[in-house]
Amino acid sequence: MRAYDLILKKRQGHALSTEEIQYLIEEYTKGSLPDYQMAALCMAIYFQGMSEAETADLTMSMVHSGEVLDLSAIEGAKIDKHSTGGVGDTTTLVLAPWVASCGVPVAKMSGRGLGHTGGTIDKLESIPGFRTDLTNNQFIQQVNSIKAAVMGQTAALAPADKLLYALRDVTATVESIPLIASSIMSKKIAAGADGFVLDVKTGRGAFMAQLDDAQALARTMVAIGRNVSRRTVALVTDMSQPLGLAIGNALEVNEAVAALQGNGPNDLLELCLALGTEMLLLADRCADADEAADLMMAKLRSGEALERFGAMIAAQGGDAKVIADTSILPQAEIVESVTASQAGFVIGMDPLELGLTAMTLGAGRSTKESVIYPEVGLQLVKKVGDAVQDGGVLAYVHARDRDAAAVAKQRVNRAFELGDKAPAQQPHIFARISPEDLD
């Protein structure tokens, strides 16, 4: 085989075979295929697309480019949840212990944040003592013991994806649904789960800003799951405003504790309940959605979900007292309010601007070398549809110094759009896509 011939074949709109895709990924991972040829292939895929079978083959070729985690020693079906990223996305912190308390093992590998979306690992590491650098054996033993563990991703998983993503980032080929879907699914499959519940965000604060694009990505990832025999369901969810009220690492841990106490923001609890219901169904824990939702709510009301979070924190070296006393979390030196300049209603928010503001405060990374400050971020008081008084508090800025707080306050104020009439409510979940919906 010659890479030139395969690039030409794809450029002309023909489908590549399983063997041809494997050859290209193997040669590129080894360093035998130069960047300029792989860049040309990515551009051909960008314009010509890929069939369902091609996308599945690309995914599995990337899976087998490195280590594939063997989770067979974990008892029961391992169902992973993946979010495409957003602002204030605290779902993993709430879902992992909540689903585990229902008897379904949650073996979760997560990453650090880069850009305006926060990373689950950064959030958990704001808990004093919490460690995510588990060995594979420690990870498996913890899941078997308490049903829940979250560890950092290893570079050995799907190394071809890392190489391809870096190339796509500088060749204007990021926005290709087959390439995005195979990138996400290759890492998840390599992490060893039996099935996946995908939370595909759409809106201003999401990677996929347009609903049609988000639905297309969700359908493509569900199709990959079907083609490689992994149970997969996707929910397309709202990111036209932040999820919940907290943006920032320690602030989001505080919000996760509140949610597991049953006191969290309604949108966060609603989404976690929906995602958890799907996880229980994929694991065959319950016969139908009503039974699954009832079981989850029973575990929340009994306190078992919160207790499981404490057990997970303790098992990973953290201070489990945080589930009863969140004041042990890092606290910002400066907390200042952002107030409304008029009475009315919040008719819109810019989640991207809010996420970027939190990042510049130190809650996220602009580069991989950026230092994270767990105590900083934003605490929202109002969301879209809420009434506000002239001078009423819209949000609080948690900062390390007053200069940073002053800049952040101006940006937060601009991110809120106020009007005289409350807007129509829009759903938190736009669509559910299962394999049956693809036919």
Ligand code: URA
Given for the second form:
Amino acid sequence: MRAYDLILKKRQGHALSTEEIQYLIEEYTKGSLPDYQMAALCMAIYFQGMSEAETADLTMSMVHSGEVLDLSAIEGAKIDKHSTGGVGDTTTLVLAPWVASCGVPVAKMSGRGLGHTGGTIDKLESIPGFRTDLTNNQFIQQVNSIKAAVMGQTAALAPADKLLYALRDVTATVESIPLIASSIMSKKIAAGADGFVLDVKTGRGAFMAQLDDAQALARTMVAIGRNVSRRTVALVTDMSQPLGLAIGNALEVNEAVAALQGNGPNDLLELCLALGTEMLLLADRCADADEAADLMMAKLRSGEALERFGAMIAAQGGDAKVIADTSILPQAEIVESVTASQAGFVIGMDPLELGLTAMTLGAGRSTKESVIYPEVGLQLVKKVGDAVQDGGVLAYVHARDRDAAAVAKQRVNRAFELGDKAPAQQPHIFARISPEDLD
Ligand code: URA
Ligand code: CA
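What I would like now is the form predicted together with ligand URA, since the data block earlier showed the form predicted on its own; can you produce it?
Below is the whole assembly, all chains and molecules, this chain first.
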């Protein structure tokens, strides 16, 4: 096989075979296929697309470019949940212990934050003592004993994806649905779960700002799952404003504890309940969605979901007192309010700007080397649709010093759009895509 012929074949719009895709990915991972040929191939894929079979082949070639976690020592169906990334997305912190308390094992690998989106690993590490650098063995043992563990993504998974993503980033070939879908699914599959619930976000704070694109990405990932025998369901959900009220690491742990106590913001609870219901169904824990939602609600009301969060924190070296007393979390020196300059309603919010503001305060990373300050971020008071008084508080800025707070306050103020009339209510979940919906 010659890379030149395969690039030409793709450029002319023909489908590559399983062997051809494997060859390209293997050679590229080894370093024997140069970046310029892979870049040309990515550009050809960007323009010509890929068939469902090609996309599945590309995914599995990337899976096999590195280590594949063997979770067979964990009893029962292992269901993973993945979000394409949003602002203030606190779901994993709530969902992992909640689903575990329903008897379904959650073996979750998570990433760190970059840019305007935060990472679950950074959030959990704001709990004093919490460790995410588990060995594979510790990870598996913890899931067997308490059914929930969250560890950092190991570098050994899907190395081909790491190389390709870096190349796409500098060759204007990130925005290709088959390339994005195979990139995400390869990392998920390599992490060893049997099934996946995907939360594909859409709106200004999301990677896929447009609903059609988010839907196309969701369908492509569900199709990959079907082709490689991993049960996969996707929800397309709203990221036109941040999720919940907290944006920032310790602030989001605080929000997760409140949610597990039954006092969380409605949009966060609603999304966690919907995703959890899908996880219970994929794991065959319940016969139908109503039964699954009822079980979830029973475990929330009984306090078992919250208790399980405590057990997970203790198992990973953290101070489990946090589930009863969040004042043990790091607290910002400076907390200042952002107030409305007119009465009316919140008619829009810019989640991208709010995410970037939290990042600039120190809640996230502008580069891989940035230092995280767990205590900083934004605590929203108002969301889209809420009424506001003239001078009423819209949000609190948690900062390390007054200068940073002053800049952040201005940005938050601009990120809120106020108007005279309440806007029409928007759904939080736009679509559910299961394998049955594909044909
Ligand atoms: N996230 C990924 O993991 N891969 C992509 O290609 C794009 C977003
Ligand atoms: Ca949140």
